[in-house]
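In the form predicted alone, a lone chain appears below as structure tokens.
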Amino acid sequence: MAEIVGAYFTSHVPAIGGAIHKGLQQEPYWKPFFDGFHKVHEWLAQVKPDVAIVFNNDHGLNFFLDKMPTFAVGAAAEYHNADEGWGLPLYKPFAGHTELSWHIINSLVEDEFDITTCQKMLVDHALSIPFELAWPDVEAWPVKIVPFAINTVQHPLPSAKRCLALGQAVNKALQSWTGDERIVIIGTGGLSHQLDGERAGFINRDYDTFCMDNLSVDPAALTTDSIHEMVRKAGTQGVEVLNWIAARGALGQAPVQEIHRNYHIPISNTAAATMLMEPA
């Protein structure tokens, strides 16, 4: 059986990619954020995962408002980054774990999740930037991926409770996988932020702290709010915390422990956070 070594959660703001590209990691504006990744690098070098299950959200490369699946799962042999108009470099391609993808897909359908299966899928900054942060300066990514895209854009959005259940169903699928891979779970996005409208620039430190404090020990506490209440508390783009909730579900219901967190505001009008968890 495969081993889930733990989970890595982080923000995926496009400006982070710009800072990496321009070498600004030690600038005062960026240093508190990038300094939070020393522990991430040490941990990943220690646990040595070879597969990543990644929960993120698409920003228009694959899906737009006229066609927006609630949950989409990649089943491709390779995933390429594409230009989104942010002025960022194109990132290295990602190798897919197609056999594991199909195993998870079949298990999810058996568990009555109506998912969209993507045998071709582009990846945007929501996946690429967290990888650049976790494995800087590598010639090739050290893990294969199974990517999930959760709708955080076009209402109606999936509830936090449903996203937690999705992650738990993924964990169930991993428990029945007969391979011996070492698997890391990754959740990207958030935390609180709103990029437009009357509340542009909105950040809610109290809500972010609540999410980080409960994610490891009581993830169900993050599922009691409706989507509209989450938008009120976290901002219109802050609902990307759904990706974190799904990723936490994929760790399973056995106890886990938080081993690292970093929180810095603001980065491009966003509360940028990073966390690590592993089985207790």
The other form holds:
Amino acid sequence: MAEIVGAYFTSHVPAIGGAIHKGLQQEPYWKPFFDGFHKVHEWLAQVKPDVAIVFNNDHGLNFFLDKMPTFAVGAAAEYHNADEGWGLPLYKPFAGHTELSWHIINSLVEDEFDITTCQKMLVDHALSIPFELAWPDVEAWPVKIVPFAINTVQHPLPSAKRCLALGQAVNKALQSWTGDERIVIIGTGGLSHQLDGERAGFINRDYDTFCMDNLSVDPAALTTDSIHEMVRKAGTQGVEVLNWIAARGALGQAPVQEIHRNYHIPISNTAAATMLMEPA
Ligand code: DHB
Ligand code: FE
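Provide the structure of the form predicted in complex with 3,4-dihydroxybenzoic acid, given the form predicted alone shown above.
Below, the chain from earlier opens the complete complex, with every other chain and molecule after it.
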């Protein structure tokens, strides 16, 4: 059976890509953030995943406001990054794991999740930045991917409870997969931030701390607020924590332990956070 080696969570601010390409990792503004990745590199080198299930959100590259799937799952052989206007260089393509995608899709539909299946899907900074942070300077990405895009952008948004259940259903699908892959779960985005409106620049350290303290030991604690209450606490874009909650669900219901955390305010407009968890 495949092995879930653990989970990696990180913010996905586009400016991080700019800092990488300008070599600013040691600058005082960036160092406290990038220093949080030494442990990530060490851990990934140790657990050696070959597949990543990635929970992220599309920011308008695939789905615009006229068509917005709540949960979209990639089933492509390859995923390309495209120009979103952030001025970042384009990333090398990401190989898909189509058989595993279809296995998960079939299992989710059987479990009554009405997902959107995407045989073509572009990936934006929400996937490329976390990959570049995790595997800097590699010629080819060392993992194949199964990407999930959760609607964190256009109301009505899914509830945190539903996102946790989605992740748990993905875990169930992985339990019946007969391959012998080493699987890492990835959740991207957050933590608190708001890019627009009257509260632009809003950050909530207390809520972020609550989320990070509970995600490993009691993820259900993150699912008791309504989605509007979450927007109020996390900010309009801080609801990207839904990706983290789904990813935590995909780790399964057996105990997990937090093995690393870094939290730094601000990176661009965002309370930037990085975590690692593995089976206890
Ligand atoms: C920023 C954060 C995001 O999550 C995003 O998708 C785009 C920009 C920011 O803080 O600049
Ligand atoms: Fe984002």
